[in-house]
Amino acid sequence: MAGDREAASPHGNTPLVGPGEVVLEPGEPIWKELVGMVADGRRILLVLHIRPDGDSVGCSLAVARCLRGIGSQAVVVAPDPIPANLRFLDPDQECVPPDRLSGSFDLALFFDCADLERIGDARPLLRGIPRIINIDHHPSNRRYGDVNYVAPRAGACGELALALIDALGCALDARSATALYAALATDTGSFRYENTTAVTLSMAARLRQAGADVALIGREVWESRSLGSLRLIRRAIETLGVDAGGELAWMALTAEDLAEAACGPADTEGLVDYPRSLRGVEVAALFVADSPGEVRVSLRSQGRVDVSALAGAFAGGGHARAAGCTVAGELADVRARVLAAARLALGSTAHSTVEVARTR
């Protein structure tokens, strides 16, 4: 279907903003264009990612907001459940799954998603839909839209997502804003990674003026575990690996771990920055084999590897700090691997796990 898509579009295969332009330049014709297709639809279908994270649920919630603000009709579809820590951000439960939904759309519009692959059960509704627009800041990003604007320099997707809500000429209310403030602080791990701009900055004082509710997402996003999650860190530490001198760092988790913490895959979430904030390590990778025969895989870098090359390498993709794939085979195979692909990346030669807790 992707490829049929990208036959028929006009801009399929089209950057429109690449590294080292601006962030985001509203006077563009595409970008024109983008916001007149929006402000046109009259049924609108935002889809969420597999495993979604505060940007692509905070994007979708606040510009779903500000389209029914304008009269039209907004759904959200979610592939799979919001994790517990970003519920806050719906407490009307309008992110439905696929199955729930019916009647026909216009139109659908996509945030922080770089490929059709990562929509899971929601690809079939999409048959019949006869626009798609693509808003991402992967530089990995497929461009499969009808109307695609990729701009790699913007921190997180909220802040295209709040160019269009100004575009479309939408009241700020404290929920969206809200939900704005969210996508932007988790995309850049609280404002503390390098994809923390300017713009960035600007854009989250500019929410907090409108009403964000900073201490709510604090508390909700990052100071909210089950207990399940607290034992499922420990499990993974437990797992820890250093190699390459020092410089490479990784941890690994099966399902069965998971089903004994009483933890899913959403748990994972963040756990690879364990690995990363040892002193010295320059790449980290968590491990999680949670389907039989396939295993994926978390990447962060500190600066000097790009992981999006070496997640590509696997058929995945992401950021050059942050990156991630889902690898065909067992555990074992697949650590040794990546891991194999990490120490070539960062030029070392040595092959000496030199701290392992517990092995798999």
Second form
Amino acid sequence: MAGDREAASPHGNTPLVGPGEVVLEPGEPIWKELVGMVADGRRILLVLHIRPDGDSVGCSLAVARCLRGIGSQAVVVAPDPIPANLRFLDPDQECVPPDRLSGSFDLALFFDCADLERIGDARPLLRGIPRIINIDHHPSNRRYGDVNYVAPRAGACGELALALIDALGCALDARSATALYAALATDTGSFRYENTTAVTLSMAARLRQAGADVALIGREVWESRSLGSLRLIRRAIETLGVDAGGELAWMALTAEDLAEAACGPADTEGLVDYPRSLRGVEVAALFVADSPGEVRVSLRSQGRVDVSALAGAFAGGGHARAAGCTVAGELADVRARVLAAARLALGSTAHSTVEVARTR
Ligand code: 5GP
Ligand code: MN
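Moving on from the form predicted alone, please list the structure of the form predicted together with guanosine-5'-monophosphate.
Next comes the full complex, this chain leading.
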């Protein structure tokens, strides 16, 4: 729907950003510059972040498809495999690993990627690329691009991707609409979290009208579990611990837990929603010790605590209500350190872990 002025503005009259941020409205010169750069790019590389989620995959596939429609060559590079529940978005398997890429690019385009640490093995590819455009909604974004369009108020990067598609005058087909709807739905917890704005919902309506297959998205993203991943949920719930007078809940999985359930790290996606769903919990944590000597930590908040600051204390980042980090050390030690920091952030003096189930 090129030329739709209303839709070309991702946020209407709502300010795009929080305190201390530069306001980047679509009418701002930097937005025009960005659109001009993208429109001029003949060969464009779209870069997914590691452990890609629906927002990353959805934005890049949709924008790549639209760019091809206006004569650019667009290639999507995936430093990590696409998780099984998102593969339906890429039926032609056009997301390629970094070592399968050849040729040069005029431009690298990033969506949903807060910093260059988050592109893993794709990083060396950037050396020969003259321009980087960074489009994101993480407040912690490091502004690594030549042009940075960072709008933390956007519930999902999918909103910014749709604005870009509109501004470029690209047509939106059912497949791109499905990819962008998946981006919005996954980043907003199926339109349940407070990052779901009126803009998010009106964009979702528009995407549905453009042919987004919402039933397919629902089935593939949330209802296509393997037996192993259900077993992993059972195992994870066995480890549930509650702390800080009921305001802090956590679960922890080891490499053995994953192996026993025949699961990979991607199967832990969404598990942090179980401790988070407990009534009274303010901060939820999931610890996954899947590689030796380090622990992946996912953090969620109901609002009182800024978990991106908590993750930041362990060299991670993210959003105020959803953040993560990877911490060197053994599971028990990392767990104790992160829980101590979480207790402090909660202002809790209660330090007795209630063993709801068998904890380790
Ligand atoms: P998840 O817990 O689902 O892995 O990540 C939640 C949010 O935190 C995502 O928005 C992601 O961008 C961010 N995040 C997760 N891990 C890291 C990390 O190690 N560094 C940074 N900067 N952000 C992270
Ligand atoms: Mn996102």
